[in-house]
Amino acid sequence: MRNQLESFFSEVGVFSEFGERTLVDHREVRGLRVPFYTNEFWTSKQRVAHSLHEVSYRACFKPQLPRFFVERLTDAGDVVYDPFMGRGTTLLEAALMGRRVVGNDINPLSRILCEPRLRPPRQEDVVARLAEVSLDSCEGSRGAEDADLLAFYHPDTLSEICALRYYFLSREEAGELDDVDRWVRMVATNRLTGHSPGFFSVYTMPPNQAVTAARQRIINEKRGQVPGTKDVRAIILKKSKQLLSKLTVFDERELAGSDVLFTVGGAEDTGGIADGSVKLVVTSPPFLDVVDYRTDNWLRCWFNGIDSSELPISKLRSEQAWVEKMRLVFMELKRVLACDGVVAFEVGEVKRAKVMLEDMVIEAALDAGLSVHGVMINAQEFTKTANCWGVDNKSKGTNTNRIVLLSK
């Protein structure tokens, strides 16, 4: 394990990939003299990254950082671990590269968006699915919620999207929901609001943060706009299309190949995932104070029978509180972690910079028993996507992936 991380850290402290050599400075926590590496050490450009990742979730990173300590740390077959999934950025990612995958988020609409992009269909496979379901209006279909969801949809946008709710409830209540369905699901989830005429709504929000019907009633009164009629199917084709625009016969082997475990529940209280039994995890935890998972998420909860209301996501609002629950967090990582294993846990500045993440990190690792080998801080402009959230380059919010490694 040491000569591993020494061999990782010496490439790091050298790197230089993107014109800069890292800067390497120390830093005093809680007594541990620890390393502190700054550089760009990976693209900020998404696109350059695989069409399957494009899928919006609310505060992910890009694929370009788990694929940085995929690479360097693990080995093809070895587990890949992501507590608090998300999107699935990590499991995606190290699938592609040939890794056995495990992923866990208390929402269960991370596996509804994750878990079709591990096992993705042909267009046409696709195309002849979209043509079997029918999108006429049909009983059961709508509800008391169509006052509020009119203020995002055409009333027969709405009844399309209702009718294709309907559809997929019945399958899975049904048993017969399959790799197709699963698919266009997840493309239909995607689609459901969205700032540009690709989204099944009027314009409003980025997809990854869906606003309160009241909050998008005044958003149609300042801008004067009247939700239009969309074509339901033209749209998930075009999105489907797009996702798999750069799926090779080599990327189709290894996803086929990939073993995948999903859990569903907090990342402190993983039983289903067995002991020493992960290489690496690369993650994300929800930031202190910053992100509303459930309300940016209540429409997509809607549209997959999720009651966002019942699921238990804490928004900790205390320093005290997000520690405590880091290290309950980090017993569980040292259990499920092989003995040569390392977590690349990546946190953010928050409250105007006041409040540096990857201190508490420490001090909560340290707490449940795990060694601490560097902090790693990616430092790269903003991109469209962060100012889109209301972020000003260095004033608010996330300015760099700072990735704290540690190990048992």
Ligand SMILES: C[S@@+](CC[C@H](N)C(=O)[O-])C[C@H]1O[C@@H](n2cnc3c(N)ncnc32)[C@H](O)[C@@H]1O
Second form
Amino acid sequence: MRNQLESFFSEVGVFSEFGERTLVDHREVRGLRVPFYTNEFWTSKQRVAHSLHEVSYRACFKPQLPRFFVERLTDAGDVVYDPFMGRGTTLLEAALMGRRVVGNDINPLSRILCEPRLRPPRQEDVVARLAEVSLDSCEGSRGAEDADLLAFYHPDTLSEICALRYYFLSREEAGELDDVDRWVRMVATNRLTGHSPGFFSVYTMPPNQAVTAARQRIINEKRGQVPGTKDVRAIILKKSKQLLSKLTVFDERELAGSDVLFTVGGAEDTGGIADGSVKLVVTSPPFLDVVDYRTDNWLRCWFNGIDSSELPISKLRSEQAWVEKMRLVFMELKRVLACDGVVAFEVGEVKRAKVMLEDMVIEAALDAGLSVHGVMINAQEFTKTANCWGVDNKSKGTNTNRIVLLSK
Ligand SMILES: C[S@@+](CC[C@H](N)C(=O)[O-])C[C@H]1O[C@@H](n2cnc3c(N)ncnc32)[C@H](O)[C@@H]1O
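One more: the block was the form predicted alone; return the form predicted together with the named molecule.
Everything in the complex follows now, all chains and molecules, and the chain you saw is the first one.
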């Protein structure tokens, strides 16, 4: 591993693919002289990412980030793991590269979003399935919650969404959900609310940030809007086609052959993952309480029968509590990591933070007995998805991803 990381950092130190040379300096952190490498290592100008990634998720990273590490630090067949998988960017990118993948998140919604994109169906199967499912059924949930949901949807559209929801929940309960159902469910989940006509809802916030019904009523009043009817089937089919648009025969082969394991729970306690089984971790944890994953995802959770109010997503407001939590996560990563394994731990950037996030990562990792090898700072022009912690920044400028490289 030492040799592999040495050659990795040698390459990073002279990297100049996007015209700039890497700036290398050192900083003393907890008595350790840590090298910092700054450059544009991956960029939005690079090859456009695979269409399968295009489901929105709060604070997701660009696929180019995991690709950079998977490409250089693993071989085909190695296990790549993300303990805070979100929409599953690391898993999908690694699986497209023929790696075995493991993903964990405290929210079961993550698996619902990721799994179908690792087993994509053919569009004609999606068309056929949607034609079979009755959206007229009145058996879907038609209770008190309707009043709130009507802030987002026309009554006819809501009735179709409820019928679809009922179909998935009952198929799941009967153990009859198949890959095509999972795909349609994932696409529908991503079309629930949004800020363009391509969603089931009236105009609202972007799809990864569902607002409360009360807030939506205010938005409706301010904009003088009422929810209109939407063609649920057509919206699903259009998005499905777009997600599948770049899928090649080669991708299909890689994905069909990829070995996948999902666990649901806290990243500090992942008993389902074997000791020493992971070659590379590429991940990005929640930072303090900058993003509220519970409320942002309440409608997606509702659609999938998950009670988001019951999710044990931690609210770590203090830096101390965050470092302690990450120490526990690092102890668990140390257990699952192979002896030649590497952790690439991304902490984005919070402009108003008074602390250096990477210093907190280094402190927690050292306390857990991991070795710290260096910090990479990817500097790139500001874009929406690079706004990793959901902190509003309307000004033009540079955003950074800060990745701490660790090993056993
Ligand atoms: C920054 S997001 C990860 C985004 C991911 N990199 C992607 O590209 O989609 C952090 C994720 O951590 C999850 N999470 C929060 N607390 C957790 C915990 N204690 N253990 C595991 N996952 C947790 C959240 O549900 C959220 O999906």
